[in-house]
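Here you get one chain, nothing else, as structure tokens; it is the form predicted on its own.
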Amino acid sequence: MLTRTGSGAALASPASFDVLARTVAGRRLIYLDSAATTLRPRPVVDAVCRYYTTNGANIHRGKHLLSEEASDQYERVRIQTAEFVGARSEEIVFVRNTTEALNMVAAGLDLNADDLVLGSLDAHHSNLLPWRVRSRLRLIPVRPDGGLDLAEFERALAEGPRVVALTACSNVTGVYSPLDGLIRLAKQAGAIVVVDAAQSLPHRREIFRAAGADFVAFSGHKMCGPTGVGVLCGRMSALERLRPVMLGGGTVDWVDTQGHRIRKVPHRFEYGTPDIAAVIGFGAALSYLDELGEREIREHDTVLANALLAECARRDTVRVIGPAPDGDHAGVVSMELPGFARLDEVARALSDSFGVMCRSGHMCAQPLVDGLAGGQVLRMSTYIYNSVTDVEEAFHCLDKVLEAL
């Protein structure tokens, strides 16, 4: 069930998400932790259940009916994913999540300790640690408003980085990076460009087709899909140069006692039995998002992003980490609460007493959070099933928690 009523209303009907029918402490549940993982609509859950109840076979090399049915369905999702992001189907590699995709690229490029990789301070640990252990990683700082220090970025490009690892949208500040310009500069400098799109692609899907990155990584569970499926989307020329880091079943066409012949892209990167049900469920998620509309999802994200910042601006009890009200930002806001050191207690009280699910901590981006906030933050993040009313109620509940603590 879909809905498109009112600019402040939920874009997707909450009735499609069974979790949202739950109550906590006698109150309706408000889910504001979508930057960590989104909820799944019933069509996604049904697709996963249908695979297990009507098929359940392994894909590809089997010649029996069930295997061929499952293989066809799996490969249809690959085509669907390619159409969703504007790529070719052979440029889509199914992985477990964004972390695996980024590690796959970092390892497969065979970097050495002297290779310079430019990262950014707003990176998730998944787009920082794989580079740091293999290369000379330099982090570009961010401004107090969460935006990348563009002057420093341009100066660093003059040092000839082999790789530029960008973050499309911070999972802490919600600030979108100006990817087109950054990628253009990085390519002019001769760098391989890798983009962590885990936080942006659920709202904006033009990254791969417009910006010209070599590799883009994202996760299904942050866009209404199941856990256990992510995507590495790469230019064919870039994928063909990438060394597969895991070999075994599914990655080779021929093996004898002396050697092996590796499969074509993308199958050479998909080792072992994948999470078939998750991929099929991801296809259902893409269909669901397609029905809502690309433009509508983007606009809804902006409405809720502005609602979050507006609620923060009305209070002197919170300090926003990052975005300026007129900046380009997603429906993600991280806050300091001056005078409240134990933000985990605030998050637990919001959950257990008011049914508001949000997150406290370093958000797997500790260098950024420590740099901008000096410690943990409280984060609220929205998606298609949220409304402005959800945001207003959540902040009203936060007021009550802070009064009580």
Given for the second form:
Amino acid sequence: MLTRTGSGAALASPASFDVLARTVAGRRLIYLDSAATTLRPRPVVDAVCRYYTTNGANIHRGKHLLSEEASDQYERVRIQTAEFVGARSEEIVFVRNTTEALNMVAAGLDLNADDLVLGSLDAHHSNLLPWRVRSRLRLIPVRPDGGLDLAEFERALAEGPRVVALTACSNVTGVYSPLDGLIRLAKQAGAIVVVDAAQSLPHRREIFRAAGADFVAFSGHKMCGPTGVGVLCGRMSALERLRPVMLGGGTVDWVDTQGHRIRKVPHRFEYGTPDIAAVIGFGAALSYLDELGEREIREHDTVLANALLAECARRDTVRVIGPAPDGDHAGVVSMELPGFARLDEVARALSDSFGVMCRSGHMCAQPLVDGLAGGQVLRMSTYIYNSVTDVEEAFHCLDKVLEAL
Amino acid sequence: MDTATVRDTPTIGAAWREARYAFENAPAYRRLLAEAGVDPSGPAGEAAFRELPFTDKEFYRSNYPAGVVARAQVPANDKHVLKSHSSGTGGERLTTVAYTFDLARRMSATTSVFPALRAALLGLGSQRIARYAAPNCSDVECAAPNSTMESRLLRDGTLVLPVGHDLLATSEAQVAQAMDEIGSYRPDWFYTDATHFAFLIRQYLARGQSPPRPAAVILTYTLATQVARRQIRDALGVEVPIAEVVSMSELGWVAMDCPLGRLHLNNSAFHIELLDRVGLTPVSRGQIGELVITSLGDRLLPHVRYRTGDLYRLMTPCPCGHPAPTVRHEGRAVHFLYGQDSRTVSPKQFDDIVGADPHVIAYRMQQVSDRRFRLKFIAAPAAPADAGDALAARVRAALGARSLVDVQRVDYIPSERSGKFLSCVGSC
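Okay, that's the form predicted on its own, but what's the structure of the form predicted in complex with the partner chain?
Below is the entire complex, every chain and molecule, led by the chain shown above.
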């Protein structure tokens, strides 16, 4: 069930998300941790259950009815995913999550220790560590408003990086990178471009379609899908050059005592039995988002992003990390609370006393949080089931917590 | 009796005999009739025939082979038996057998509506056929490299050309291989999916080469869109006979275009019924009904009142003069579009909306949900930037103002999981 009301309302009916019917401390639950993982609507849960209750067979393994049926469902989600992001179906590799996708690329490119990789300070650890352990990683700094230091980026490109690893949207600041321009410059410099789109794709799907990256990685669980399924989306030419890191069942056409022949893209990258139910559930999530509408999701994200920043601006107890009010940012805001050293206590109080679920810590982006906020932040992040009222209530609760602590 | 229907055909006696033969020789059919309380040993007649229960794909799938193949037939060792595994997805797959002479008989009867094409097919010194369509195999087999031309040459002289499971993502190597094999095999005629063949023609033209000029082209597998037909006709000229054929792996050729481009059901090799899907009664002219087929004289795997799931509109008699019923293949019920305000658009009707638009080379319309539709189209290379505007306006008008239609100009449209390229996909 979907709602279509005013711009401040939830885009998706909270009634579709059973979790939101829970109460905590006698209050309705307000979920503001979608940057970590989103909730799943009932159609997604039903799709996962349906697979386990009516099928349960392995895929691509046989000719019996259940196997073919499961294979069909699985492969249809590949087509659906391709359509969602504007790729070709062969360009969709199902993986466990964004982290696995980025590691797969970093390992498969066979980087040398001398290879230069440009990353960004606002990168998630998953788009930082896989490069650092294999190459000479250089992090481009970010400005106080969360934007990338473009002058420094251009200077670094002149050094001929082999890879440019971009972050489409920071999971700390919520700032969207100007990907089109960054990718164009990186391609002109001859670099392989890899984009961590985990935070942006749930709201904006044009990344692969428009920007021309070689690889884009994202996770199903950040866009209403189950955990255990992510996507590596790669240009065919890029995928064909990528060495599969994991080999075994499903990755080869032929094996004899002397050697093997590897399968075509994308199957050569999908080793072993995947999380079939998660992929099928992810398909249901994509259908759900399709029904809400691409433009509507994007606009809703902007409305809630502005609401978050507006609430912050009204309070001198809060210091926002990053975005300027007129910047391009998602419904993610990370805050310092001057005078409050234990943000985990604030988050716990918001949760247990007021039913507001948000996150504290360094958000798996420790270099950035250390640099901009001294080591920890309190983060609120929204998605389609949130309303402006959710945001307002959450900040009202934050006020009460800060008064009490 | 409504003379506009196709139920009162002269084949009713033969259809009754088919039912009796199935009753006596196919155990599953005997059980079906027993459960329905119908006795086919009585006098034949149209009313009695309509008391017979329907069969469908599920019936033949679940009872194959022991329950539906006629007793005393030995298909496995008979060189005249063609076994096929149709690729239906989502549980709709089907293994079936047919006598090749029955298939030839049905094909011959079907082609009677298009004498020039019939002459082109039957007058050939050889029967080298090239098939260019969805590869109809699972990804595991499709992935197997190095398939040779010989390995794809069927007993009846059909060369199955290599093509990607996802048509528009077919690799350059596969395109080149298909072209090489066409050059080497020199097929007399093509048995092909229209969208696939239009794609192949574009590949020739893109390489500055002339497309092949076969004696005839049969378009089948999926609805031949007008934009695909336009590209094929433009490339081959008016001399090459081109016709759309409705064919099913379990029954062979069932219907074919006449020279005027109108579809005629083969009601001499089959007993044909067009039935309203709700009341299951014969439809009148102008109405849409489901095609229900009874094979005639099939001594191997008789089909009786077989529901095909395909919907046809019964048309007025064709000016071509052929007596076979004239119909319009509207598509499968699951692919109809259901717009707001009770508007229903069949795949065929949607193709009429697109028409032979010179700016479009391929399209796919998909109903995403109750109110959302997504039209993707690939524009011709020289199409102007606003090429889709008029098309979008026509589509929105057809589906009603309350339907949300997202029109996207793209350079790629994925095929279905089955490998078929469907131009109109419902939400079911």
